[in-house]
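Shown here is one chain on its own, the form predicted on its own, set out as structure tokens.
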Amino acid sequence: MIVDSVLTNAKAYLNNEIVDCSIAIENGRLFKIGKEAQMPNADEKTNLGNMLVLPGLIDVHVHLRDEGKAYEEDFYTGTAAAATGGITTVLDMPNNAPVTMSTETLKNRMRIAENRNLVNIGFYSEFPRDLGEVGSIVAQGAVGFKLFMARQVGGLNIDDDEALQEAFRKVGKLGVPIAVHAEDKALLMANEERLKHANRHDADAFLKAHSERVELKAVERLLALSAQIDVRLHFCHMTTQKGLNAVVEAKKSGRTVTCEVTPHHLLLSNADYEHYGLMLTIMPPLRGESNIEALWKGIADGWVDVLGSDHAPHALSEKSAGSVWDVKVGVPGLETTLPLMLTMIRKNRISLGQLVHLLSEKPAELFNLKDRGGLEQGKKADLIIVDFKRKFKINALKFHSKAKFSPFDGWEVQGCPVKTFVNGQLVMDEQEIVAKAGSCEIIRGGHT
């Protein structure tokens, strides 16, 4: 038999250890992993020069924009950024223009992405105005629903407890998760109004508006509302010790809740506003050192389930308004997440096993991506080649993303993704995109 390709001289992360091996790929899947002498003949052979092979990363929190926000990012530039960062599957958030919140808007978004993507894409939906449409949205292929608690975005009234519980019951029966942005709208709006009335437009005002209590109140409310309902809540970008503790207690009681943290909430603090200015305006905001240490401890103790980039591209002009209330929130993260986390391995902040668990294995489990998330025979050949020794400085001007800015610009990191394979196809080689747009898959409800 002749397979499509064989990767030789690899050091692959298999079963919690690094193993010298070769990898055969056929029809987009991992055909065989073993010694080079055991490999079948191949149309193409690639010597990896003893570099590290990891399962392709799955980023469950990405804003790819496109459509009415294509000036900020589009499916091609966003997925090019993902491939360059070693990310082979992204899950796209629905706060777009138009908002993804119906069968029709989801179908149209999938149709556009099919011709532009360079990595696999799955799609969240916001809740529709008519909860009777939830079933058809999942049937169309939504990987989950997004519940944005800080502002009214979708069709579900976030101030109505009974409406939230009805939504939880409907989604719970369908088995897909609800990803939550946990900031309490009422408290946040009251804080903002008070600060604006006091003519406060600075970064510290934003931090005061988005207080720790704003996060905790939303987490506690949602945990209470869902206590008697069989639904999977996934808390996005946790930032506070108290918020995380509430999730941990729910986990200890047997609740099926999960949570994520972002690299920027782990590596930057609210003190960094002095250096970076309003570019660091992020929701939820950066916190102080005690909260940051709580997030790292959550990772070390196994309570944090996934790392998500919360890739949020904007035009540079949107990040430099005079008032903090006019600044678009978020920073890009697809091209920095892996190098930053590989550097944290060097600094003994995180282990390679934890990185693979948080960015590959657990995301695949949570979103039912059965064919992905690990280097196993029969799984999709989503894998990345990493030069763990390579040092370089992050240069935002060279990003494939349209967002040419980053708080990590100029940071020296060690560990660089040098090749990205998606479904067995080489998409990125030495930071260059080498595949055609539209060559990857649309994830539909956990199945491609």
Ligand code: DOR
The other form holds:
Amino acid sequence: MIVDSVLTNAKAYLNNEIVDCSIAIENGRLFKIGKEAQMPNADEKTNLGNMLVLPGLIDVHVHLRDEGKAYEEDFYTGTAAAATGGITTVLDMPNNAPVTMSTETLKNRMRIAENRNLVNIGFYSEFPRDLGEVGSIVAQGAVGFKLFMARQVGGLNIDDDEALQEAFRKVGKLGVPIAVHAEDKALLMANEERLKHANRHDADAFLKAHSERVELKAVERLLALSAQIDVRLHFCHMTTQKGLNAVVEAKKSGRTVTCEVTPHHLLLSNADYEHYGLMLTIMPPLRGESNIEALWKGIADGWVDVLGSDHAPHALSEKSAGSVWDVKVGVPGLETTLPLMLTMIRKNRISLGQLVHLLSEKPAELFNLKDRGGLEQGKKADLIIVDFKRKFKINALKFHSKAKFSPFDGWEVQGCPVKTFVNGQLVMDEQEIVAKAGSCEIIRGGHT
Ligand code: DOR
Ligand code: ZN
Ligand code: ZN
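Switch from the form predicted on its own to the form predicted together with the named molecule and give that structure.
Below, the chain from earlier opens the complete complex, with every other chain and molecule after it.
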């Protein structure tokens, strides 16, 4: 038999260890992993020169924008950024224009993405106005629902406890997770009003409004409301020790909750506002050292389930204003997450095994992506080649993302994705996109 391609001289991360091997790819899947002599003939052979091979990363928290916000990012630029960052599957958040919150908006988004994607994309939906539509949204392929608690984005009244419980019951039955942005609207609004009234428009006012209590209150409320309901809540971008502890306690009591942290909440602190200014405005905000240490400890102790980039691209002009309240929140992250975390391996903050677990294995498990999340025969050939030794300086001007800014701009990192294969196809080679748009898969979560 002649397979599509064989990669030789790989150092692949297989079953928790690095193994010298060759990899045969056929029809978009991993056909065989073994010694070079055992490899079938191939149309194409690539010698990897002992480079590290990892399963493609799965970023469960990405704002790809497009449609009405295409000036900030579109499916092509966003997925080009993902491929360049070693990410082979992204899950797209629903706060778009229009908001993804119905079968129709989801279907339309899938249709547009199909011709413009360079990596696999799965889609979240916000809650529809009529909860009766939840089933058809999942049937259409939503990988999960997003619940934004800082203000109402979808059709669900987030002030209404019973409505939230009804939504949890409905989604629980369908088996997909609900990803939560846990900041309490009422407390946040009250804080904001007070600060605006006091004529505060600086970065510190934003931090005060988005207090630790704002996160904890939302986490506690949702954990209480879902206590008797069989539903999977996934808490996005945890930033505080107390918030994380509440999630950990729920886990200890056997609840099926999971959580995420982002590289920026791990690597930057509220002290950095002085240097970076309002560009660092993000929700939830950066915290101080003790909270950051708690997040690292959460990773070390295995309580943190996934790392997500929370890639939130904006036009540069939207990232500054006379008042912090007028600045768009968020920073891009697709092209920095892997190099930053590889650098943290060097600094003994995290192991390679933890990195693969948090950015590939566990995301696949949480979102039921059975064909992905590991280098195993039969799975989709989503894999990345990493030059673990290469040092480089992050240069935001070179991003494939339309958002050509980053708080990590100029940072020295060590570890660089040099090739990205998605479904067996080489998409990125030496930071260049080498595949045609529209060649990757739209993940239809509800069907697996
Ligand atoms: O920083 C953020 N950016 N937080 C959010 O909750 C939304 C996101 C965005 O869409 O820009
Ligand atoms: Zn969020
Ligand atoms: Zn987000």
